[in-house]
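First, one chain by itself in structure tokens, the form predicted on its own.
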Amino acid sequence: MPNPDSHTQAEQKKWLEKIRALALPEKVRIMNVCGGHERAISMAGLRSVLPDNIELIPGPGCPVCICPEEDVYDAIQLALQENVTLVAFGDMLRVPVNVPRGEVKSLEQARAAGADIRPIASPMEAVQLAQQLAHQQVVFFATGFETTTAPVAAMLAAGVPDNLSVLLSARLTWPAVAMLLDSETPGFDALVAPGHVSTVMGAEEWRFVADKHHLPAAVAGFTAESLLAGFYSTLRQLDEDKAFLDNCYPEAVTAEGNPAARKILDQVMEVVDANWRGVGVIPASGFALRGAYKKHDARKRFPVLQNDHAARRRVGAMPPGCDCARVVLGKLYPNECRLYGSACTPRSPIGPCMVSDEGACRIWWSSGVREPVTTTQDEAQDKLSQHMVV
């Protein structure tokens, strides 16, 4: 019987040999957008086997990392001040907000202070809980990109109990990449587009990278061989000076994606300008409930969510000293953050990139990168001036 591991290793070796045979520039920077891609790259050690002139840059693929600080703050205040049961995806419970020392700074701490906060893994758990707690208001703090937002839309389209409302903080992925490409210094030469998002939204959503910006783009899956195939495709495009969109994940991704999921998203939600933590407002990058579904909008149901945040210091920002925003934008490697591995670790995270399993800092730490990069003062200043452009 053939050994499947041998076949996998042979596939990986084949792609590596094809990559090494290309005539490439002195430095090539490939950005991956998906947190799942970054985890697969780091855990498989792909950076160590690729030619030294190829840089793999983690990009804005962590929804927990870019969830607006004020949205997390609102969820905390809602859970503490109102008689509600608040549910959220598990990673969100540890994300810190900017409050004075001694105040509750995360949903986890709010739960320890007595708030009824429960982690869930799917929207249907929120529905089931609302049905069980028929006389209690249940709020679903719904965060994520298109992959997790589509099930939230399907949940609402199917009908939910009157006592269930949604505190929505959902984002689209492609506008952040478009913002980087529209800037003076995008910081990458090719893009490997997210596999999971593309199963919902379709590969064609990424065509603008090649058509408008003339950069190679490829959709890839989550195995080492699929990622290597995606890298090879973009590198070959650079070598041949032909930028196009390549689907290297055809077993799961089609050109148009999932028509049913996209239809439900459009039925339940509208696309709006939205804030990304530490980055700012990105046009047409967020979701909001539309039409009759607004009756389940927690922001309309609870007065505590209509507060003006202007009086809070550092509202919307990353914690002091935290470079998560620059890591998210691919302007800094995780271990180049000033707090990485010292003040900020998974046991005591300062920034959201060290909280989530899709955060680049957490992924790098889990893959064994434990020491921060030390730089001279001049190098640090050079990096800072580069990052200030975006």
Given for the second form:
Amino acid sequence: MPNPDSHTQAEQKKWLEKIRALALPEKVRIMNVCGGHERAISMAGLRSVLPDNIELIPGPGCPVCICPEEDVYDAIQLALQENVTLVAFGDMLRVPVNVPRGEVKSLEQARAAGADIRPIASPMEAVQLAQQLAHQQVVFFATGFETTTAPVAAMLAAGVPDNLSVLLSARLTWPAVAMLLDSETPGFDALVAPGHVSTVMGAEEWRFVADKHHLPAAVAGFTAESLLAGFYSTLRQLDEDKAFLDNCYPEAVTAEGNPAARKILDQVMEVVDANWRGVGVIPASGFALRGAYKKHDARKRFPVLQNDHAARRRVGAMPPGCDCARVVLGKLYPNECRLYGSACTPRSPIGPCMVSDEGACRIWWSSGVREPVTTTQDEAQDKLSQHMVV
Amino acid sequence: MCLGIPMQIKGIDGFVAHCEAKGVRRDVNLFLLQEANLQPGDYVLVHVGYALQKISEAHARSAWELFDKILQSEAEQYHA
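Compare with the form predicted on its own: the form predicted in complex with its partner chain:
Let us now look at the entire complex, which starts with that chain.
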């Protein structure tokens, strides 16, 4: 039996050779919008093995990072002021809000101050907890992109106890890409579309990138081979000046995605305009509960959540000095932030991109990039290359 | 994470599948794949406890290798 490792290395070599054979412009910027992609790219050291003129830019791919500051603030206040048990995905607990020194600035600190806040790994745990605590209000602070939102919709569609409500802060992935492309400076020349988001929603969701904006797009998986195939596809499209939507992850992605999941999502939630932390309101990018499911809307159940957030908007979206807003949009590399690696590290994060496993700053730090730039991009890539598998 | 993990179905009880990945066992919700006619032995992509898509055994194995590499790399960094 052939060694699977040598097979994958041969595959990677094949894609790299094909990429190197292309006649490419002086600079090509390929954006990804998925924390899983960025992590796979960084861990495999793909930046260092690609030709120097190809830049891989981490874009808006972290749902924790773009969860509005006011939603995290609301969750903290709810847990502190009301007699509730609040559950959230573990990543959310350390996300900081902008409050004066001495005030509770994260769900983790609220928990330390006595609030009943519990990390969960699945919506099923929220249901089980609500069943166990039948006389207690349980609130699920639900953040995430489509891969997480579809399960939250499934949880509600299957029926949940009356004492369970949802503080919904879920987002669609593609509208942020559309917003960038509609702006004067999108900052990228091609898109590698997210693999598992497309597993749920279908590759067709990304067709607008090629059809409307004439930029190459390819759905990719998470192995180095699949990502390199995605890069090659978009680069060849550029080379031939013919943009289309390619699916380089047919193992898990079809044109239409998971029709049952999309149907359940649509049955439980409607798409609404929504705020993104550091970005602003993006049309038709968030979710609200529909019809009968509204009775599980925490915003309707608890008066402390019924506010217009005017005060929150005044404090600014990101902590002072933090460049997360520009990192999220792919305008800055993580280590170009003024705080990266000095004031802001995974042990004491200042901005949300250093908190979440999906945040670009956290991923770069985990991959070995320790120095802030003033060091050059090349040196940062050399650091990443220490962990390359190619 | 928007990254699903492949698991193999060992048994099915209504909307819940008893699944396994590399020796780890978990109950996985099948509500989003209720039209997929899943059977024990099938592989599914799992995210936050819900199966999102049926996948092939070959794809499950390549994804497990990837996770091993990521975890190994992160462990090395953590202890560095």
